[in-house]
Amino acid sequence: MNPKFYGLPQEKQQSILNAGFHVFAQNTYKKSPMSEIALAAGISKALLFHYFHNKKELYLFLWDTCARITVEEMTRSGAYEQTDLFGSMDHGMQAKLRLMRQYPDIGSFAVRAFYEKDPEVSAEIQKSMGQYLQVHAAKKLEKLDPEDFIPGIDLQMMYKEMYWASEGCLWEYIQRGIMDIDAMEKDFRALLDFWKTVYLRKGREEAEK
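Requested chain, on its own and in the form predicted on its own:
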């Protein structure tokens, strides 16, 4: 909890968050100066240090905020309540796209943070991400009915493959330097349709007709 930051008006909070997401999304942790974040937020560097004692504190705060608001938006969307895997993924996609419209660089920041190698922050990021994936993957997997999928499928490996492909899709957009949310939604829907024909028993049967 950061009482100084949360004491700010909501608009100013969002401005600082967006500035942090933007600057850290453009470069590595080491090469992202606090002065650039302050400039993007429209505040002085001294004031930014008033809210966050150092760059590590700000970076991990942004990471925790990213995870928290993502879970909150996913919960509001009903993604975690879906018993159908692809329905859950569709609701989750819509939730994340809504966040990306409010925080344009949050997706790029999350991916870059996940692959960040700086020892000052990487261990804490990986620990946090590992816990998140373990909890939410387990919840999704326990709701799956093996009878819905092609015989003999490894559901855990299937889920990992879809997660990796989703992250790879986002990483490709980051490399292009243009986060076209509408295009991302179109590509992800195409992936969902493809996975249904590959993994679902009904989808495979219909494709073979």
Contents of the next structure:
Number of protein chains: 2
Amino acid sequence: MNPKFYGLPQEKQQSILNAGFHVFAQNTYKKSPMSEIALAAGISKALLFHYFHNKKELYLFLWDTCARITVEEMTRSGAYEQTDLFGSMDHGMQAKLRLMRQYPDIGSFAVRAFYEKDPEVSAEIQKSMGQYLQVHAAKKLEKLDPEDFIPGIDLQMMYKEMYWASEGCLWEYIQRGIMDIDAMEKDFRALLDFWKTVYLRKGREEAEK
Amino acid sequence: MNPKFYGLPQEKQQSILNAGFHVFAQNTYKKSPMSEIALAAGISKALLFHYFHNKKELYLFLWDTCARITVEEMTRSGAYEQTDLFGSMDHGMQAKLRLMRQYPDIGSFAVRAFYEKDPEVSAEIQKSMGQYLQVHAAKKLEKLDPEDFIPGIDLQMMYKEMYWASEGCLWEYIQRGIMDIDAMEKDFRALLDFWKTVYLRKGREEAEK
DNA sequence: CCTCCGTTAACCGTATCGGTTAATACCATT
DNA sequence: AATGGTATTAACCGATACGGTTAACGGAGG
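Could you give the coordinates for the form predicted together with a further copy of the same chain, as opposed to the form predicted on its own above?
Whole complex next, starting from this chain.
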């Protein structure tokens, strides 16, 4: 990959990244044409090939960038430090939303790339994704104090359920293709508040009044 | 569309449908080649063109079939008659699972087709989807008796949350591409049970013991 | 006027597309 | 064995789209 790419104005860099995320998110690797990416980025195909010597290189660069900025944003948001469950979910989602504001298609791209089957890229994707996802769920659960929650609740199930609900909410927007981040934030806030009144002992007591 | 298609053995018909669902679910309409569908269905491209005169016809046929069998399965499962909320969700998901067992990619196809932008098909998709989704949520909520649920709960939010969670759970499987329907059913059952203990007044009382 | 450099139009060889055609393979009837 | 019909396909067609290259354009600095 041509280092001159980093010399580009930030804005141009982002529009190229976003064009790549967008096109690769919609179709298979093989069926995502470089010409389409160049068009979406507002540059010529030749120039795109000037910055990235071939399609594979661009694809893997996008993948690495995607992983890098996600981890960056996550740590910067402090999502990993938070001890309070809802607090850390809040920070995490905050980070995700900030990301999606800058790179609307980064989520869809990440999922597609992760499950991409094309032998030209799949191996390297799988190899490099070590840190990228999860692991945190289990550790997060251990630290929870059951006393904070309503009696008898299955905390693991609760966590899984919350995760699915936020993913489901996210996907509703992603699929629709309308990236209204503000609306997403509102929805997610509502979810968090709802969970607090339902799952937290304290929340329950207040709601019953 | 050639009526001889219905003369085919059920098994062959399904394999063609599934091939279509699969390929069209993975890529845009324009970038989903007929040859690939034929290959996946185990027939020649020429024969596929014998049953469906052109790509557009096959696509719209798949869409109609998708809508038809979904409604069929839903009504057959009795999901629409049920008055109890969890009961109707149970029946509904049961129907969905049965569908996905027969047509693993029908879900992904439906979503993609619904949001397809290609002018060659998008208009007709939008036109014909009248009954296909929603409407039921609002009516279902009106019939709920707040006395059955824990006091102070926002029923609309609860419903939305449950919907998102099941969608999120579903998508996790769909995205992964491994259609382990039995595992999905188990997960969904667990969700339902969890919700009952958390949201239902009766469930809460039992759990607190 | 020259040179450098970001940028692109135009090009190249090849692969793939939607769709057709003419010929096969198959099978029941005579 | 010859016949006729039907299911199925290999081979083909013109058009287009692909990844990647090249030669040239245009503007800024000297």
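Since we're looking at a predicted model, the values are computed, not measured. Here the rigid core means the biggest group of C-alpha atoms that line up within 1.5 Å when the two forms are laid on top of each other. Numbering follows the first chain given and starts at 1.
Enquirer: Does Ser77 shift between the two forms by 2 angstroms or more at the C-alpha, the core having been superposed?
Expert: No, because once the rigid core is superposed, the C-alpha of Ser77 moves less than 2 Å between the two forms.
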